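The chain below stands alone and is given as structure tokens, in the form predicted on its own.
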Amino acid sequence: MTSLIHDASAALTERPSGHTSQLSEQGKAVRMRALTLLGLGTLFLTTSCKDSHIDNLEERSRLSDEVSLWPLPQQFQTSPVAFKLSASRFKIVHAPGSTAGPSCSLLQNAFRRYFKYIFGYVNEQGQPRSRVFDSELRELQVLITSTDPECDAYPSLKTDESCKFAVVFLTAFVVVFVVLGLETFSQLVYEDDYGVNNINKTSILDYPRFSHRGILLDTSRHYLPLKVILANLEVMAMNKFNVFHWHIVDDSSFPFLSRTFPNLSQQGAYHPYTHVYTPVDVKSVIEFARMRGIRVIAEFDTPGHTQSWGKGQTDLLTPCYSGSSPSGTFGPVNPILNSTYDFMTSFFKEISSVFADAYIHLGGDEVDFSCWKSNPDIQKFMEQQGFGQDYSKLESYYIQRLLDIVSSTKKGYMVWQEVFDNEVKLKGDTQIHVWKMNPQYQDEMARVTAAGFHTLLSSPWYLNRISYGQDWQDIYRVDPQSFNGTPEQKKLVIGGEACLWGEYVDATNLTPRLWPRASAVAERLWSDENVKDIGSAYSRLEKHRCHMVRRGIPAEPLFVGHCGHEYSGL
């Protein structure tokens, strides 16, 4: 088995862009490590066949059309030789010498899940093809090589996603990448004309182009039941997304049940018992995601988008005035009161303990200054601080104090682009989230990276915007690095997120609106930058959509057609 692995794999080297690019000479020790902060990884699915790797994109796309791999791997080879898989004999097991064994719940969970996918929903691969069966594959061994396999760890931006995969052997530095490897393995399994499960002799070298591949769901404008969130985490893993951006609260409602400030949800949720996420709910989401290699980044957006906060926290919001009298309405968070910062200190101390990820999204977008302008106390404070009539300086004053509070919890932070645009002083590891279409997002990406900050893109990937026809094609054509900048600037792009805002989305239509349109974003963030052929993408995405449907996901159709196994309903 060692010779098989060494024949088909080699050490990775680093190219100028910081991405994994080429194979070194055979026989060199293989150490699959993340080469940069992007956490690049490698996946090998190989046998002892001696065919050369397929580097030509056109040929790679044609072959991947046959097996419907999504997202498209970086390199792979395949042959007509097929191996049988029998549900009664095939097993996924821990290899001798692996540092993670049966006690590793993440692996055991993945083994069970993908065994069910392979034999419960085995993938069909298009036209009937005749095969000569050389042998039967009875075992897939999983070998973890790190002294700390991170069975109980949470994924992070720096998680080592490296792995090599053989037809009978899967080797990974840590356990998280095994989930991605098993997804690829499951996509290669197909039924022949006789209903027999098969996998062809195949070699895959694979790693993600970007380390931040996210989905944003909005649970404030419409409450999403827990099972809907978990179902979409499952589909995210199928598409190799690795970040769940949980926009958990907003103006409309405050469904997060805080132990420190229970009145926030008691007064701010649509219903204090049925439309809240309890600490147990939140913990279950984080754990479900962890089992699939997915980070959970919570967003608590201030000082705007906070109307629901004010219902349960007295004096948090700014009283608005009509002339010289209070109007009875409230605006953004009141930035001039010490009590505001006392509250934020206690609140984010709790948040930092509840959410395990190293980052919190602090929002900072769309602050309406009209209420601040109407308030005489705010006006006096502006004069005392020397801000004049520039209310963006007041916003910056608040944001800066908030960032200091969050920094004291040892968390990093993500912010929407307005915080950068308003020249707030930011830590060097701040991640700037670009979302606006005007001015041109390409120009914003250039400005942010020129300032030395890591950035991620969402502007063209607001999937709540819908239109008649195949809008996935426009989504697919976007490239986060398509802006004028130096190679060093391009390295600062950590990825992007597909966003599904909730004004017109709830549990009844979320999944079909999101999938497979989000799958187009998944491939853009995973595959080589030169993977752009719409025809190949359509063929593979159509089949990938049918894979999701067969797994019970109501993913909407791309166009006219059918799946061999249609969605059977609820």
Given for the second form:
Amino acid sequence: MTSLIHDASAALTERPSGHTSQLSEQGKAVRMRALTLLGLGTLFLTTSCKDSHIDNLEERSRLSDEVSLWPLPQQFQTSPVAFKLSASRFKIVHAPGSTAGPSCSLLQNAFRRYFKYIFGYVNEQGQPRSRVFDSELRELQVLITSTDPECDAYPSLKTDESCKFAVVFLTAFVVVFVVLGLETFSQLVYEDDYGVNNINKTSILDYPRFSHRGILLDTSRHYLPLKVILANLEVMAMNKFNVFHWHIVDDSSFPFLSRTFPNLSQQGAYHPYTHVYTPVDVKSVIEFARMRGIRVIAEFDTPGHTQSWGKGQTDLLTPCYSGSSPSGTFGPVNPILNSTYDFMTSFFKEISSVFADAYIHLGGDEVDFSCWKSNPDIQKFMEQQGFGQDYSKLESYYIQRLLDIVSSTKKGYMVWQEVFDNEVKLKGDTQIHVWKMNPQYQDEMARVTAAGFHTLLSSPWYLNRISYGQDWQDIYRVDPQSFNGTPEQKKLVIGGEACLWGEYVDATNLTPRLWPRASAVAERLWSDENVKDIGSAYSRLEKHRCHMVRRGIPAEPLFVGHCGHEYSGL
Amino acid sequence: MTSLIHDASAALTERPSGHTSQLSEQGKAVRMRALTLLGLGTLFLTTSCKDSHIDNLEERSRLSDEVSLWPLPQQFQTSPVAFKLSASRFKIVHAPGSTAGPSCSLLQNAFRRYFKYIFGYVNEQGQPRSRVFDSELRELQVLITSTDPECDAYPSLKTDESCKFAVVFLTAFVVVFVVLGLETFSQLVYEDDYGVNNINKTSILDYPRFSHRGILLDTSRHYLPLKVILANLEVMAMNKFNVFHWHIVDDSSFPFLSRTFPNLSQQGAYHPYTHVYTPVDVKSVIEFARMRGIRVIAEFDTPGHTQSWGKGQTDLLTPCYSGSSPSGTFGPVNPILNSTYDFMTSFFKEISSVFADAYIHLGGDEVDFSCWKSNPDIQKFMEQQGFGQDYSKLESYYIQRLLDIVSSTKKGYMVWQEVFDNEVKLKGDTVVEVWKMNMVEEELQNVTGAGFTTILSAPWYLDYISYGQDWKNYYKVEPLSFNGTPEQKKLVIGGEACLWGEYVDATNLTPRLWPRASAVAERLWSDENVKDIGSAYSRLEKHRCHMVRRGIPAEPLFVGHCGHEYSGL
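Starting from the form predicted on its own, produce the coordinates for the form predicted together with its partner chain.
Now the full complex is given, and it begins with the chain already shown.
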């Protein structure tokens, strides 16, 4: 027993520095939410227990016959020694000395969720039988060590990278931080031939390689019913994603119900009642995400991609001209009117209070200058400002004023790469979102980080682009840090996002199109950069997708094969 | 009122010949299941009724603001005059003089299904209110005129093309054949601004351009739970498909539970209990399909694509050799053993009784000769038979004997194109399925030139996905665009949309198939001149919302929305 405790302690002292420690230097980080090992005695005894600890690749692949870990933890040791779990006796409990207790609803919620995932579909909870096996796992103890357990806090960018959790199985248990750790724990449980839940003696030390691991969903091109969003947040948690980038409005529709400007969705949504997100809906998305350690970053993209805004807000968009008279169509946000900035001030004041996250995504991509060029008032303004014929200066003018407005709400901002490309003056903590495939994203990452900005990558992860075959492999092979740059530059890469733009997806096909393809991105952003063997990934991902299917998620197959429990929906 | 009856009669006398009549020449066809018009009086009165009949394209596109017909009928006339339908009063009834009545379960089943589609999601059936609108549609009368209404018959290849149905709305009603006609009827119903169901004065004469309109699903590479198959049969009916090509077994797994050789699925299925189709399952698929006018053609592909057969049937597959000793792996069915043919005789005897359809699909595609080449016994046999090194002769030898076996079960057979390409001697009624993408037109030319009937699948492999609106490519295909005589063209009896199973299972099959297969549906049903992409887009967009509203996760064509979005996950 002692040797096991020793082992786990060793694992913890070996905690790698590098990216992680560098990140904690950086931040006024929330301190160590969770960590370490609790050497607890005798919850159960094992006579057959062997002390051999193996941590080599052969053993890893052997492990995958029974269980599959996805994304792969940073460090783990496993052995063939197995323990049984009984649904009537197994408990997830707060360890003595933990700073969190039963009043922590986030934990209670997670306990319940994972108890159900582990036992829910096996059998109903019955009366405890008198016979107890020697090698039974009776308790998973959860120890929270931070003085402030942050049960009611909103997850921040800094929370995650300082979160490490260790799971040690045998006589002693520690799990911290719960949302991520319980997922790993549940993945370690497998059914033996008799349908009994088993877990092998395993010790894990884990932490993410990147702190920003996001999924972008687009609710403008197609409206996504609330249950679809919530279901996908649930799957995100199963894949250790921690950011939901909500591309909530765009040209096609404006489903966000603004209290300040209700006309925006009244006129701009596909339908003012059935195709909108009410304040209560938005709140429930944020809370559902928070329970799973997921941040919700809303994107309100301007000055382009705003056709739907114009329907409910007159004079917001630029009137386009055909010759000397208005053509009746509208272009990007009108950057020359004071009323535009008054509107944005009120609007983003509301947004900054509705969305708790420290960041707002301001878009700024794909601004079409042709309408601005056609408009005589804009032309006059260009002249007054001395912009010549350089309309990107006008765009920068607009963005600059918008950034000032948003900064005054105390939020940080994310922007698409064009804002950086057009040399808009940016605050130091701005995050540049790289999305273009051309010029090469590696070059863009190099430029952005050379200028000292944080960046995240999406270019190779546009999952809306489908093709025949196993495209997850291309998705998996990407490395966000594979560009020419100094170690300091590499550290500015905070992660990436898998984007599922909405042209061709809605409630009918979104979930199987996203999963398990996004799972490939999940492992790239979580696991060590050397975890890149496609064969090992295939066999783990195949099992992971069956896990998701068994949990009721229609995650599509990788290739020919089957799951023990096939999807039972339509 | 008279003029309306007249109109409809005119439509019926105008019934086009061409493909249809040629087909009835061909067959000892089941005769005219259904047809024509019943000039019935006064189920309701309309004072606002206008007699203007319009049948031009402008009017067609106007129609699509309210309703969308998919696939587009052969002939229809519509007018702005609308009638209301009340869930508490509307009835689908058997017309006086109809040869079918309430005891016809196929009809009763269809009545119930479409009543639910029309009214089910609007509101519960309440007490009839006393107030009745002048212009209300109270009854849809269904008249079956054939002496034998075929309530309990299994749909045959010949049934469909001789089926015509006319739907005339106003004082007189006729609907025949129900499964297809009720679908059209239900597509004509729309909700007005007050949520009231309306239907416009419309007359339709319809019949399919091609008689074989199929969907292939593959239950070997991934097992498909029964409910997925049934749900897709339901959607097939919404799209007037009439053949379910069940590619039931293949290399990957053998989910068909054979009573004669239970070991095949016991050993060859992914799981012997959870991943098999029992005899009861198969029966329920066939019956569910029959209720919707859909034939079920099972494919048992040999001699290649049979790895899973070998697990439960020893000596069936050819042992491959590595040098002079067996390598432990197996190739195609072993064509040189008598035991092989004994097995096939018993097996296909069972299959021919389990599957009611007049045709069995025997596969015959993609036979890899390398294992045969490696095996010394096969080499000796080749020598004895004088085949030289031409292994396609050995394949033909096998297929020939198999065809003889299957012929003795009184079934016709379908085969993949290789069987024809390899010059196997085929019965005259063999259907050759063209699936290879290169030289499609030449192949159609050759097959029909040799006098065989054929169906086309090559451009409709829906498992191949790409970014964007690929339905347009499926829609643009013209199956008769090859060089050939009119007689050759007549031998093209239809086509199939194939959704092979490498990358699909219960999680993603339905949205991947629909509405992409709907593009194939219209190509196989509607007139060859119905090919405007813009009109197709706007109708198909509505049609997919119809499917979504009926609970089917049919994926979107492009940016937009449905009034009622999909409510599943």
